[in-house]
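A lone chain, given as structure tokens: the form predicted on its own.
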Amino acid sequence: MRDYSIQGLGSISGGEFSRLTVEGMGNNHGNIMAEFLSIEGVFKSTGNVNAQVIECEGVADFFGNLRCKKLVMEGVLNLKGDSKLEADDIVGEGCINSKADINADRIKLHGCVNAKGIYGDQIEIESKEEGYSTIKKFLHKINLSEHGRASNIELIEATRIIITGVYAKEVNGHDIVIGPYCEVEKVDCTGTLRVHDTAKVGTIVGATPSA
């Protein structure tokens, strides 16, 4: 495998890379396998991407499935169509937009997530403007959902869930914290449930909420 860098304008047709870096505007028209993928500019990929580590500090559009061990977010990642995201860990700040499912063992993201479903073991999503830089606040605002929340998710299912500023149709888990300014239509909890007094929760199954 080789190292390759796109600086300025560039295009590739897939391939296997040790380290693939995008520092300008890059396009990919094939499947990618990489140990490390760094996106610091604008990247558009029409193939499937499989990497050990992905760092997204720019804007990336993926029209194929995305699989990685670790995804480090500092920008905006858009999964187009029915493209799915699978990872062991998703961490950082920024926005992930998907019309399909996101599967990750652990998610700890300060930003916004829009997805059909999120499945994992430990999921923590904090969607609020405090602590954001000027550019992060702008990205946060342009990704606001129709419900006025930064994150809009149909289903969140995990063992441990902590959410802030999230709209969700359904949240299923063992230990659940519904934090400030959340709106959840249905919660199914098999363990402990805590609901902040500013959160709005509809139907609750399996647990009695505590402050």
Contents of the next structure:
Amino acid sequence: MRDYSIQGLGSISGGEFSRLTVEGMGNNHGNIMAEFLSIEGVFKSTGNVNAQVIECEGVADFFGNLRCKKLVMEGVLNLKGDSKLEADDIVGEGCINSKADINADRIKLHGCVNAKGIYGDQIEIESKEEGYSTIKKFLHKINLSEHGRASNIELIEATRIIITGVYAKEVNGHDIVIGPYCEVEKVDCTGTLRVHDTAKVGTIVGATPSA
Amino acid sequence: MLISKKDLLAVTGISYGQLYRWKRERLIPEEWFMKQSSYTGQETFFPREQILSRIRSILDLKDHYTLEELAKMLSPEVAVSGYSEAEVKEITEIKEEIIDWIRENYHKDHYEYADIILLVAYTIFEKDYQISLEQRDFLLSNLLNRDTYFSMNGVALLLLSHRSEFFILMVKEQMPYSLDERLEVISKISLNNISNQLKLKYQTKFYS
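Let's see the other form, the form predicted together with the partner chain, since the form predicted on its own is already up.
So here's everything in the complex, that chain up top.
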């Protein structure tokens, strides 16, 4: 497998790579298999992407499914259409926008996530402005939705969930922390539930309140 | 029959994390996650028998194999595409006499994986019911000359009877069906279950 780098303007037609880096504006038409994919500029890809590690520090649009062991976010990742995202770990800061489902063992993201469903084991999403750089505040603002929150998710389902500043229609899990400024219509909890004073929660099912 | 996701987690004791990890690793087929409307909104249901059997298999085996190895073992696909008569005779779940009978009557000495699953199911029928040679000819010729594009995934084999005659019907496990009321369903076998059991027992034969 080879290393390949798009610097400036460039286009590829899928392929197998050891390291694929995009430092300018890159386009891809085809399936990609890579050990390491780094996006530092703008990348638009049609086709499925399967990688060990993906680092997204720029803006990436994927018109196909994305599957990886680890996704490190520092920018904006848009999954178009019904493209799905599957990963063992999703970490970092930035925004993930999807109209479909995200399935990951562990998510620890500061920034925003918009998705139909987020499923996994440990999910921690913190959407708030404090401590962000100017660029991140701007990214955060342009993603605000009708609920006034940067993160809008129809369903979050995981063993352990911690959210801040998130709107969710439904949250199901074992141990759940609904942090500051969240709005959740329905919570179904099989373990312990903690709700912050500033959070708005509709229906609660099956929870043991925790201090 | 279906089971809701909440009941599934309660009955099996697995966590959301395990369920979704196994889905991601293709240990649980995506089509088993069936979203349906309920009075509380939308809820996910699973084919009860299949998901419970699959989770039991995963829990039994997960400490001995990697998730990748398990996915190969439990997926409906196999790496090897054809089997000789001698190889099929090593499968003790198929009555050896049936293999000999097929060679003598149909001159068949090469089998696909789907043939093997069907013959295991047919052997169970013969063990449980008195099926004459004339009936065997009728039943086996239909099974072995089935449409080659017919997928075995999620299919159940039904043994029907009317007076002293037997009939076999292949149905998708979750699809409703309606039968002539004179026919009685006397046995039902999930081909996925047979496939799982065979792959666990004869691993190297089917995917090495």
